[in-house]
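Only one chain is shown below, in structure tokens, and it's the form predicted alone.
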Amino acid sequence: MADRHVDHLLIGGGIASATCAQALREGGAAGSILLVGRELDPPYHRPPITKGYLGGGESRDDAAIAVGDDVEVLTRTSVMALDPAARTATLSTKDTVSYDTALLATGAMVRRLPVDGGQLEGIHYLRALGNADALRRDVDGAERVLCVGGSYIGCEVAATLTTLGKRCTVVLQEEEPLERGFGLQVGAWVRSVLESHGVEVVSGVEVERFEADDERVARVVLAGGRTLPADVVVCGVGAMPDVMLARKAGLEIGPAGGVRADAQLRALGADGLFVAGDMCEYDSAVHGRVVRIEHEEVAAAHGRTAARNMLGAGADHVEVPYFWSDLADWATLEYVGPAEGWDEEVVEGDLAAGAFAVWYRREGHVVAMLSAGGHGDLDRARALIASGEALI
């Protein structure tokens, strides 16, 4: 026997669960909603961790997501076991909760850099507000910050800390920052933005090890022997879907490491259980294939679709994924897609001036679009991606 029953159980304290709770109420759900998250804080937006909150311009309250007073939120609480057949969950409080419908949205865990010296003081990974707090304290007396990784985290942190007067270096394996998602043209432009504001970009290399002075990181040694000084290191080298609970529950894990779901975000083989966010690997009605996409805006969209289907809508998830990234106040990138691959890039506007759009096409069909400086029509891009029409 369960200790208690709820109509809707939301597992995970991030934006997918928070948005699902909002959408359930907006959709007319009158029953009980329990949101369970292991973090210290109630649900909040994660982008400020590398931008406004890290830089001191936003508070915890600014980042918070309101879910409503009629939604019960348990922080510092984990779901230790999930039984999809019995529709029960066992919490770290030892209570067993039964549910009518549930959302599994446990997010992702940071990928650690497996090199010598990786446990030294002064090496940081960013996933939660507490991580940003620790980094802010650490950089107070630092001069030189080294960011490992040329994706969102590395570039955003370097931009934010540069505005605080720190000397920042970004080290990346690729030829250009953000190249994997946006291609070499945009990557070269991102490099120019960073470098024009004093950020050093060291590309095409891997970190071999970290070296210390008195147990604290002092140097980063690159493959090939080059050594870079560093008072603080921030690693942004990817994330892994957090599927530990799902594996224990016997749920199917897909080739990309996420929990498999159908086009309506229903967990395969588990009635009443839905999946959302970074650990959701679903049959995309838009992309025509199974996808797993990591981004807060995508997790929020998943939460809305899951809520509708928890209320019986039976609707496929058809929202074209949207991304955005700020490099301090230097540049804003907006993107719809994502493109798994493309054979042509069509540039509109002035790339050198930072006001441009890049259309990514495969066999003549639009698969993604990037907008910088507010240039380009994101709504048109969404429509073309969804329809599969060619760009004229």
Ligand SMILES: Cc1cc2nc3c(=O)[nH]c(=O)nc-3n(C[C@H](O)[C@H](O)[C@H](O)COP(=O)(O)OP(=O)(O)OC[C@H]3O[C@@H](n4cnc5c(N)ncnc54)[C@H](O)[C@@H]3O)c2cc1C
Contents of the next structure:
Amino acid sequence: MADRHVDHLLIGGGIASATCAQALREGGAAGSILLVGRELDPPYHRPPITKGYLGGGESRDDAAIAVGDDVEVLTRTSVMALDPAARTATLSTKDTVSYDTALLATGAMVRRLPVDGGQLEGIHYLRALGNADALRRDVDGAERVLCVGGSYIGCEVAATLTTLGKRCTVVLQEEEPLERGFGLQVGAWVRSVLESHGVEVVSGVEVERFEADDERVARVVLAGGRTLPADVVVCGVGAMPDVMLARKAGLEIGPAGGVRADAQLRALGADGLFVAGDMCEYDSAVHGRVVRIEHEEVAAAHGRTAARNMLGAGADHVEVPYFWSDLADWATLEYVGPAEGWDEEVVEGDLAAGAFAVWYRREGHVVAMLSAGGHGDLDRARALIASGEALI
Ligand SMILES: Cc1cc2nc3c(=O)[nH]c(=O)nc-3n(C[C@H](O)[C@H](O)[C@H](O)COP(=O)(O)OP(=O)(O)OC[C@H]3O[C@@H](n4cnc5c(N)ncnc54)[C@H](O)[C@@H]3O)c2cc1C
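Given the form predicted alone, state the structure of the form predicted together with this ligand.
Following is the full complex, with the preceding chain placed first.
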């Protein structure tokens, strides 16, 4: 017997759940909505953690996401167990909640770098606002910051902390920053943007270990023996879907490590349960394959589709995934896709000047488009990706 019943239970306190709550109300849901999140804060945007919030230009309030007064939000509360067949969830408060429909949106956790010295003081990972607070306190007295990882977290942190007067180095396995998502020519341009603002980029290398002076990180040793000094280290080496609860509940986990959902974002084999955000691995009607994507706008879009379907729409998720990244005020990138692979890059505009679009095509079909400096038509790209048309 459950302690209480809600019409809609939203598990996870991130943007996917928050957007779902908003969309449920906008879609006419009159019943009770309970959002359960284990963080200290109610839902907030994570992108400012590496950008405005870290740089000091944005506050906690700026990052907050309003869910509406008529949505009950429990913070510092975990869902410990989920029984999809009985449609009940057990909270860390020991209460059992039954539901008519539920959203599972437990997000992702940082991947830790498994090297010697990885636990030293002065080594940071960024996922929550509190991590940015800790990094800000630590960099105050620091001169040299070393960012491990050439993806958007490492590049954005290096850009933001450079604007705060720190000497930043980005160390990456790949040849160029952001190369994995956008290819070598865009990667070379990103490197030039970083370097022209004083960021050192050390590429094609592996971190072997961290070394300390007085228990605090002091240097990074790379494979091959090169040593780089560091007062503070920030690791941005990927995230893993948080599927602990889902796994315990017996839900199917996909090859990309997320919870499997169909094209309508329904958890496979669990009536009334929907999946959204970073941990959602769904049959994409747009891509014709199973995808899992870790972008804020995608999580929000999932939340909207899930809400519609919780209200009975029976609609496929058809929004083309969108991603953006800011390197301080030096460059803004926007991207629709994602391309699983491509055999042709067509550049429009002036790559060297930072006002360009790159169209990624596979076998003649547009599979993604990257826009820098506001160049290029993202809506056209969305339409071409969704339709599978060949022309640009
Ligand atoms: C530092 C940083 C910068 C980023 N910058 C960008 C950017 O510039 N552009 C972009 O597109 N994307 C960016 N992203 C990615 C984007 O923030 C994520 O894709 C988005 O937050 C995913 O939302 P979500 O709701 O799926 O999951 P999350 O935001 O991870 O939220 C899930 C929440 O659920 C909680 N939870 C987990 N398990 C339980 C449980 N059992 N019970 C209760 N609560 C639970 C978690 O603690 C977490 O608070 C960034 C991410 C990070 C970390």
